[in-house]
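Read the single chain below, which is given as structure tokens and is the form predicted on its own.
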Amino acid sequence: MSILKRGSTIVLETKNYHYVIAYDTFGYVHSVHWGEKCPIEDYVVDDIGNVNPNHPNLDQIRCEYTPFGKTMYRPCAVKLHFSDGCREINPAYSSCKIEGEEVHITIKDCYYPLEMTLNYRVHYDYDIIERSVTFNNTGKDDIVFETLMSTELTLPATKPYHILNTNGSWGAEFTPTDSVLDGGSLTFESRQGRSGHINSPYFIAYTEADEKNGRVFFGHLKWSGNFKIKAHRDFLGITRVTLGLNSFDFEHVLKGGQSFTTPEVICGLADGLGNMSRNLNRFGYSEILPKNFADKELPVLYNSWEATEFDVNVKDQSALAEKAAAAGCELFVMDDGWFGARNDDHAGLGDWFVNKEKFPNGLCELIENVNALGMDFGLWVEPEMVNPDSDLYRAHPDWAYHYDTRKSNEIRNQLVLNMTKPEVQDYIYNCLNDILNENNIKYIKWDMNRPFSETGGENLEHPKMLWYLHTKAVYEIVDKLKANHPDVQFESCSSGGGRCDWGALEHYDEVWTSDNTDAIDRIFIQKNYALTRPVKTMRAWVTDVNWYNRDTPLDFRFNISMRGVLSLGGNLNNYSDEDISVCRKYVDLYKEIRPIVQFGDLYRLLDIDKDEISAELYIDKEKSNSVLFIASVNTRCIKKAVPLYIDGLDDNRIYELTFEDKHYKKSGSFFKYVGIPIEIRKQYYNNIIKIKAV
């Protein structure tokens, strides 16, 4: 059993380490240890006196969930306001709970009916908490609530903790931003209505940690929507982390009778970035993807954007399907333009219905050549906008987000839905529903193109929980749809990465990485999505993209998705029979070596920031079969033999691989240690080696 309890303090046990927490006489739940295993007996909550009016008691103390008012002056988990105007906590313990691996501890408020529960779930075997708190409003009148955190953590007290988060943008996303904290405040959030392209919606805190050592702590927010993570430090070196739902603009108000359990945070410590990779790994497909494809490898696709962006119709995306099936593909996706008025951006947005000059015979066609051809069919969609130019807006302009007193912004050439209505919700679910049962259809690309504006909406008595409800329906549509279509696989995109946390990891099976394809801005973007997340829910794309006038050859841009989830989207028109047998050759390489990719562990072994060489590598479960990833984009100066230690095998095993025409049998300690000779001075260098255990 992962849950221990003595007295008044309980231990969550993790395979490697202990969180331990206590309540105290005056009804406190305080953090008491996060880190190596100690007895239990040794556990006990220190009592801190009035040393110094200026800093009292209440404001030292290492609460789990701080509440607004009495003296504390810290940043607080959670600020509301009663039916009378009260705005102050003042909390009691009440109960203890434990049911099998979670633990529920409940605090009331002294005098008004108000229950907070603090929920604990422990997944031993990741070193992973997942943490909630669930609010009951037992009386009668409303509970207004201005900051709502999912949780609060206190991390040990020493010198200041590098805070690591992302500062990226569209086309570059995932840019990891390190920060010392010795004092004040941090706060990374979004305020668009999605988790999107610039801060995430997670915290990363070491004093001194690497690859491969260095105490890690993490807490990863399961949130698509806007999302606020502050860091502060206070006058005695202790460092707190909130993650939770945004303050800015929010509000929820919880009836009397009612409950609300905020969005989980997924906790953890590890021992170096590289073990919470993959320890953060295994816990998602095993534990958080949806189940109907978490444990199966995902196909090879080919999405026609490239080729043909909106003109799209039977006969040219027929044949740019035996094109596909010539280099392997496995999943034909058609992208926009194959609905209403749609032969542009400016158009047709929302008529989720085939366009029949394109498609006179509906998708069915299409579809039957795809499927003759051994692939499986996929679409594009964008549910959640539309476009003034459609019959949709048309219809229904009181769809959209608005003001009646402001004209609404166009990003795009579009607006956002109020997907608080029910009619929106329902006709967005009935649409997809509707093609799903018409057409033998195998994967949704859902995407979502553009922030929010006009935040009004006549139907919300309380229009500040639009942020909240907007992304509550979404996941309730996609978790609809796949329930009714169990074997269509949903895919996430939000302009490129704009939507790829973990709470849409949830309910869709993968992401859209970027809209930035260039193999070499890849190799970057993928080694940061890749740091926090699931490799097999990683998309990446061969394609033509060239913003920066360079030509990088076709196999080093299959060396760098070979590293994700394997797709193509270059033009294959004007690719030649030489150009479609490259694509066949890495493409049959890769089905060969997805078990390793998609299910494996990755050791990042060289950075190509640091070392101007990128190489990783993939390792089964077993220890058995590896795949390791070198590439180079170019060298400085004469780069004479170095050694590339391989870190992942098994020590005590012996292991076969050919470098460079090279044969080595070798014990996992000699790769490791020792390292095997390279040098390297060819620009666009690619080499993918297989290493098997003898």
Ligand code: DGJ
Second form
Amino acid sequence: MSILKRGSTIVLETKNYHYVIAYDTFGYVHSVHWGEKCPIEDYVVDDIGNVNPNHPNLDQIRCEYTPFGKTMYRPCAVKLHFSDGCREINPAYSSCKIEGEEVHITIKDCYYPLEMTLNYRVHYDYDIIERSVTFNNTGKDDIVFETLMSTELTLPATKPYHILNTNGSWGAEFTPTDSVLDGGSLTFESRQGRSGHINSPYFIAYTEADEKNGRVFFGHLKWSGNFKIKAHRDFLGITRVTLGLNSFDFEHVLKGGQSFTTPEVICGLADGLGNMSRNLNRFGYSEILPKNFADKELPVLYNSWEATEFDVNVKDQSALAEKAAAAGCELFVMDDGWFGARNDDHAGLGDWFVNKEKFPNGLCELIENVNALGMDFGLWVEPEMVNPDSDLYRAHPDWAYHYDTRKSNEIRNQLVLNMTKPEVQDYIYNCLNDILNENNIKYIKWDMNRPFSETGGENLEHPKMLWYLHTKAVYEIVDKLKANHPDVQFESCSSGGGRCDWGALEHYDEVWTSDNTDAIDRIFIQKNYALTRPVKTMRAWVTDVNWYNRDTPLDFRFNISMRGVLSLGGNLNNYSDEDISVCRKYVDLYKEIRPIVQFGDLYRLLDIDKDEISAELYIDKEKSNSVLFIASVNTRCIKKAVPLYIDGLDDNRIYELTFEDKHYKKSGSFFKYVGIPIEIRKQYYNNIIKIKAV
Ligand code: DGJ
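Could you output the structure for the form predicted together with this ligand, given that the previous block was the form predicted on its own?
Following is the full complex, with the preceding chain placed first.
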């Protein structure tokens, strides 16, 4: 039992920490403590009372969830108006229900028919608590929400926190940003209709931390649409973070008798960034990822995009498939270009019907060829979009978001479909369901290549609800398709990694990490992806991309891609037999180590940013089998004899490894505390080392 109640104090207990809540006699629900465990009887909360002689008093309350109203002026978690125009919320604690690993604390407005229930689910082993809020309109009239956060987290008052988020872009996803919040507010958000490439729907906060040590707080919003993360530090040094749906251009109307539950937030605390990543990784595949594939090894796939772009047809794709099979691939994914009048990005989106010139006998012919080679088949789609040059748009111009009075801006020659319309949802579901019923398809790459604009939808009584309703509709369609086709894997893609949040991870089995497949850039992109998400969701292709005019060796490229879910994406037609056998060698090795990479723990030993060498160790849960990837791009000033301290092994067991012809048989503690010297004197150095317990 991880939830304890003593008087008005509620303690959520995880393996290493306590999260403590208490209500006072005035009905305020306080955040008392989040950190190391203390005796329960020591946790008390003082009544602050309702009187605010000179306003700091009420702003001092460490509320679990701050409503707008009274004399509280700090950022609030919820703001709304009632039908009579009143914009105050005046809530007080009402009840607490403990059910297994969940606790639900209900707060009721003292004057209006509004109930708010703070929901908590404890994941003891991972030091993680999931939170959300349920609103209940128990009256008859509408309640209109203007701000509707999922969670407010109060961090222990201490010196200023570093707040980590991302400031990325297409091709540079997950680029970290680290700001010290000394006072005032920091905001990270998306207004694009998707979580996007720029900021991410999470925060990580620490005062002093590195891979191994230091208290690290984090919160991840499970949401793939517009979001807002706001961290605020007040004069007293209290840092509060709110996470939720973006209140920009937002409205949510709760009719009488209706209830609404916000997206959830994964809240956690860890000792060091390494432990944070490992806990999230394990938590992800055991608790969040869709069950169909969560515990299955994901296949090595080939994707046609970089080889053929839109120029797909049965003959050329079949020829590519032969090469992919020879390289050891298990799944062949045909990307964009197979449908409608899709010869480039100007036409066809929305017409999810096979292009008969390219595939005269439908997709079946190609799929049979692929299956005969021993591979499964996968297909690319971009269901939320339409090209104005398409039969769908000509028939239903009103199916795209638009305003009648102005021209819609196109991005990549496409518009966004109004997914809040039931007829649009039905069309998309039926098209995809038919394709899956008629063909032996095992993989869908669901792409989404532009942010929203001109978001008018004449169907909506409350148009600003579209941001929420769009993402909800996407989740519902994916879930329904998955339920109907449980053996089909779904990948979330949005111009690369534009929709890689924990909401997406709850509905899709994996994500396309980035369109940037340059192996050197990928070291950074993948490192930052895996900081906060499960490795087994990180698709990583080996390709021939050469954006920078550097010829990165094939084995180096494999070294980087094998740290995620290995895939191939180069033009195999240009590969020599020798190249194909190099691919085969690495694909075979990957299949051998795949359970360790996809289900193991990741230890970042050397950091490319700080050490010029990237060394990452993956180890299985039993700490018996491990694989160590080392790569370095350049050698400066003879990077010689750097000691590599191999963390992650069991101190008390003996392990064997061979590094550059030198064989070691030593204890885990030796590898960890004494380390082995490594000497890097090579451009594009790369090495994959298996480590086995004796
Ligand atoms: C963007 C994706 O990120 C690419 O991998 C590819 O699928 C293209 N779209 C196809 O249009």
